[in-house]
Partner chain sequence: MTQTDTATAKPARRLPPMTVIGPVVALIALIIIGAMLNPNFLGYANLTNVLSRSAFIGIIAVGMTFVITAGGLDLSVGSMAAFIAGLMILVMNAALPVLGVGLPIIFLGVATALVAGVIAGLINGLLITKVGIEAFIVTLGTMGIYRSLVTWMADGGTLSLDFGLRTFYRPVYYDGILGISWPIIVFALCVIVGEIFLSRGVFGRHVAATGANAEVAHYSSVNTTRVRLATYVLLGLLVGVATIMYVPRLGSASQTTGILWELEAIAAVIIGGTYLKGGFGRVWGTVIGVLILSLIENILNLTDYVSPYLNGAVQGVMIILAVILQRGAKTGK
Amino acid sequence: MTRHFPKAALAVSFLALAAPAVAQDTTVIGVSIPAATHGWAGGMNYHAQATVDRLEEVYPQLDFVLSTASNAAEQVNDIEDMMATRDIAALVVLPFESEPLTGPVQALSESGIWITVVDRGLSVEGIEDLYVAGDNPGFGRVAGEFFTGAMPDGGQIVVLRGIPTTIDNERLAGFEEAIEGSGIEILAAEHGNWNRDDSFTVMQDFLSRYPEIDAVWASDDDMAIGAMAAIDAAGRDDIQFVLGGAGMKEMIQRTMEGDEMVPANVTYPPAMIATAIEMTAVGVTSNAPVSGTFTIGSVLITPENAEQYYYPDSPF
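Requested model, single chain only, the form predicted together with the partner chain:
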């Protein structure tokens, strides 16, 4: 199983292994997240690492073990390893997929370990102590509301979808609901897999297929970049704007500078992993209650508020 611990996490594990006697009364928090397989996940990895580094300074009594997995089976192994060898007191998990992770996480929960689930829920309710949730239907709805606002007379749009998953379905459903009855017609929706190259190809073909497209819902900033490259190359000026999503720094910057092709963005912050780790640390170290559900809303970013969402240091 190929597993790569980020450098700092590796150092942490070595420290912990080397000095078990000294670190006897430290509490270990496990963090298990998907590997950086696309831009958003890259940002999430960055924020997880940054938060772990910061919290280890703040709480000397806390130890973190961070592992990244490139598929669900690997993530299950990671969690089992943490349980068996690191004696974790709490687990922060962003499940690769809900179904395969539900059983193993439930087993941990039953043995008394604090569980924080991030972004994707598990398939059985009530396992987690804390759920830091992203709002996927809301992500689609906010995007849809932007379209109805920007195109009051309706129009014809194309949609680029992500990797076929529940997340993607929920987003599209939220979007369709928001534009219903507004006169905006979705000409076609194809999967661009949250990938620049794929969305470039799909957009080129959309442009060949439809002589008139008013706007594009790219639903992700990586896909928006691919789509815009295809539009530029074709020299088409019928497309008024491309709406991405997730708040990549390069795209936020363009919105901030008033680029007409990128008039807005919808957040789905990869930093939600930081929220989850911080809240878990608070829960483990203090009496402040942190259990329950914490939903991180998707917000519309416009040129007016873009500066607030611009993180120049993040890779995403």
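Following the display of the form predicted together with the partner chain, present the structure of the form predicted alone.
Chain alone follows, minus partners and molecules.
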């Protein structure tokens, strides 16, 4: 099966085939990411480890230290430990939350450490040397455009937000802009934290508060699964569909098979962590300029194109 990937909007000069430079001393790159607390993060962890393993063979002069954290405080400790015990020259970080990680990462940047931020941005702009992420405003916009097409007469919906981060804000803003003037009303928007159990609880609250809900924007596939479980448990049949996002294989399969409750999806690949680590390695080992922003566009997945985005062997 031929695989098709969404086009990337590249605002960075990147020499993809730069040859590893010869170095006398080992250079250490730290990689700090959230633990696999939900499906997307599990896929991201998988790609991070696979990329580190591969690059340590490609670049013998590089050493990588990879840590995963279950909360923001643990991630701050991991990063401080990397600096104190491993003397890292560069840090690739996907913040668990934006605000708590901003100060510690900014301190590293000010000390001369190369900083690559992935996905969830920091609360202060300009700290990072390289930013790699999906198109979060576009992610929300694509979802909103699907809603306006699926609900031409408008309707009442609820929204499940992710963990409080800059990207969550961008997604919601893009979604709200896309549905403006469409007659679609957001009854409530609450944080489900990209977590099935949390989203189940939030959706239960929505169902108890609102006797009629036309559709749900879950904005993430794990949250969509939690929301649908709550809907099933409540026996509600007024909800037309739940739109998740990020391309979990189970959800793509349901779209591919024509499940009316899961009519579409929006891409947001967890493999972006591999892009970030590899670009950082190129920047550390060569003269190729890699600073800037690398944005991976979001695509609407429908029954017509779902097979192109279905990877049965993927961890996500």
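Please read these numbers as outputs of a predicted model, since none were measured by experiment. Positions refer to the first chain, counted from 1.
* L187 and G112: do they belong to one rigid part between the two forms? -> They occupy separate rigid parts, so that L187 and G112 shift as distinct bodies between the two forms.
- Query: Can you give the angle, in degrees, through which the smaller rigid part turns between the two forms?
  - Reply: When the larger parts are aligned, the smaller part is off by a rotation of 21 degrees.
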